[in-house]
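The chain that follows stands alone, in the form predicted alone, written as structure tokens.
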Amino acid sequence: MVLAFRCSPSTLHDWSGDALAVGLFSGDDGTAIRAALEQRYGIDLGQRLERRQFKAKPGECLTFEFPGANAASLVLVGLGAAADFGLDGLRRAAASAARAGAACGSGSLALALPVDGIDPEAAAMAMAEAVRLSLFADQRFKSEPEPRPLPSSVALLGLPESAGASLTTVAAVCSGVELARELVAAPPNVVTPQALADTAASIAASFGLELQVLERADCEALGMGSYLAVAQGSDLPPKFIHLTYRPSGPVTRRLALVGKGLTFDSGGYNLKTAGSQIEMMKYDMGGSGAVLGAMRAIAELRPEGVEVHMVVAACDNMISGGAIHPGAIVTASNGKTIEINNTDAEGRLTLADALVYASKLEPDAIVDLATLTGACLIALGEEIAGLWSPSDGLATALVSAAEQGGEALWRMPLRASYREGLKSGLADMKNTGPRPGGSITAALFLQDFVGPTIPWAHLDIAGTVWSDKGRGLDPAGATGFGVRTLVNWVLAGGMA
């Protein structure tokens, strides 16, 4: 996708294009803005607002036609109550619009929004991000896609142009997003371990990046008995996957980002019933699909004084004769031994071995990424990803790397006393605990595969890695979530 942006001075009574989309406050009678547009289309707009019981709550949208008329199309956006907007609400009042103007068949689009109040440079991001993502649609597996026109050009009023700096890094980012998006969305028999093996190589071929791609028998002299376990029901091989971008001068600091790789999780001989969305574990690669989305951004807009390492431990889940048992026991590559209690409890297994490979890389800091447990997305829902880490600089760090981008993140107790419920009578670890505190225990886990003086975060995305019906600046399906706060994270120098 193709999309001018531009931070205009033009105002509603001079702006010249196909659709013009005016944001109105609920409760407001809006003088100066509805004066403004009756002078500019000889309208009663009171009159034409009232017959069509527009409320201006957040996300509606009215549109009213002009034939012959230099801005033809008339978006109004509804913003909500004026107290209760800030830039999550610009961003969702920039998608609305940018939908109910892409439906006017126009080729050029403004947006007056209200940003009193919004560092520019913020605000422009935010619309712009708003749009551009808004607008996707995957229609790479239908025989006949339907045709959308969208617009080419994107004017944002009421910024000054010096805003605009801003706008250099929206259209890496948004790639990024996208890509993420394309590969959570593929079905599983399209997005296997060695896909996401080509889509790294695919990015370091792009954008000279360094890619290695470690195969079963590497990984067994490495000793990834964890990962390992979860791969040998199927008849697809693992991938091991590490893409590296350096920077052109000097390193200040090294990150490394670990994502979920499971390309489809049966749940194994645990396996996943009726009722429990089997169909939809083409998504439990949600976090590896997050970190390459990312790395692809990273490589486009090549920050300088960082260095960052990908890592992603690419398999499948599946029931077969080779398949591992539950109640087996395995090591991982840091020594310690697991009784698997629970085979669909795979995805922790696999980041075990990834965070002790990421770990020996000495970076200064890691954050893995996962659709890891069904617990987080009861105790948080669809919006908001749980962020466990010990790391009070982490933390906060990546909370503002995500307001930044839109995204949405909750910091969970890492409660040592909840240990206890991974203990294993013959093991070091079991991989699960009890129910109660699922995604606790979770976190727990993890973190004995991290170096112990490596600040570290753990983000489970469960709950928004797909959202069924669409939120505000995203479409229905993949969503692409994290990729904007790693960014946003590794631009910002990875602070922990």
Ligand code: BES
Contents of the next structure:
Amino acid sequence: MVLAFRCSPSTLHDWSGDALAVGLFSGDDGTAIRAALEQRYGIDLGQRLERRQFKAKPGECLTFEFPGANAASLVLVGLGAAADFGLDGLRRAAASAARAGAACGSGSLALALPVDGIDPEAAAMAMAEAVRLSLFADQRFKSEPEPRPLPSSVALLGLPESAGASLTTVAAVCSGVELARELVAAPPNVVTPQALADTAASIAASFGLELQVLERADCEALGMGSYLAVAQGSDLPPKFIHLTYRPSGPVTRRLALVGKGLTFDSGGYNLKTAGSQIEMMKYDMGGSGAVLGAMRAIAELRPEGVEVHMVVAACDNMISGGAIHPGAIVTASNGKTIEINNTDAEGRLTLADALVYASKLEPDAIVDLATLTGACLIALGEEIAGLWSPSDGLATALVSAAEQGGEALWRMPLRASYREGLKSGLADMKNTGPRPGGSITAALFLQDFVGPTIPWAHLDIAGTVWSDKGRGLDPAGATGFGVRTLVNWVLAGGMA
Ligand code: BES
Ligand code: MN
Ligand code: ZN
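Form predicted alone already given; the form predicted together with the ligand follows:
Complete assembly follows, chain above in first position.
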């Protein structure tokens, strides 16, 4: 999507163009802006708002047309009470304004939203991100795509032109989010392990990154018995994908991003049953979508000092005569033996070997993202991803990177005593603990495959990867969750 953004010192009094979107606080807080609009359009705004019962609640939008006038479409965007308004409110307001402004069919759109007290660069980034991401639509699988009017230029009013320097970052990040959304939304017969490898190859070719794809035999040679056990039931060959960004200057930090890449999760012989949303399990590669999207953005932005490794053990979890038996015992590449008491806890089996591989790169930090457990979706819902990390520094850095990008993380406990639940009578461990605290035992399982001295964090994005109805900046469907958090964290130096 090509949208030209510009920071403009113009105001809602003097901007000229097609559609003007203006934010209004509820109650007395909106009085000055109301007066300015009455003057500009020569109307009794109070009367019009009353007639249409506009309360200026957050997200509420109202459009007025003034044919022939400059800024002939006026979009009013509710902001709620001024005291509750901040960067997140700005993001949501920009998204609503963009949708309403686009619906007017206007070529040039201006957003006049309150930015006082917010750092101008942060405000510009939040608004531009919100506009672009909320206008995204995926029509790849329609035989006849519907024409969609999009504004060609978007002016962010009340911001100095210098704040526009950050807008190139926004464009790269949004391309990354859009890539993640397209990968996650594509069906399992399109996004296969090979397709994920092809995506990595195309990023590598476009931006000059290094790519290594390990085939089944290579993984066997490395002893990845845990990952290959999941892959063995499928007709699609597994692809172990390692994509590397190297900065042009010296490297001060080496980071690893690991993504769960199950292009379909049937559950295996512990087959998913009715109500378990088996038909949605194309999104079980959401972690790999996020790390590929982040790599695309990082590759385009070329940050200095950080070397970034992306590792994805891609496969699908299927049933066949060759599929792994429930109860099988396998050996991971760090030598640990695992009794597979549930073939539907397959993500952690693939991540185990991916984390061992990432640890061998001796990074300064590892972050993994995975649609790992239904339990996390139940605990935190659709808007918040779970974060597990033994490192306070890494957890804090990720929470603030997420906040800066409008994504929400909540730190969950790595309670060591729950490790009991993974004890096996025969092998070193089982892959599945009891149902209570299921996302915690999943995180504890992963921890056993991370080098003991490497700061590591695990993000369970099972709830946030998809939104049936759409929310905030996310249209209904794949959200691309995780890309903004990862890119912000890497651009900030990948601190742990
Ligand atoms: N991919 C699923 C987790 C999932 C479930 C993501 C629902 C999004 C929505 C994962 O592989 C899985 O099946 N987990 C099991 C683990 C259980 C067998 C211990 C689960 O959550 O039920
Ligand atoms: Mn599963
Ligand atoms: Zn899964």
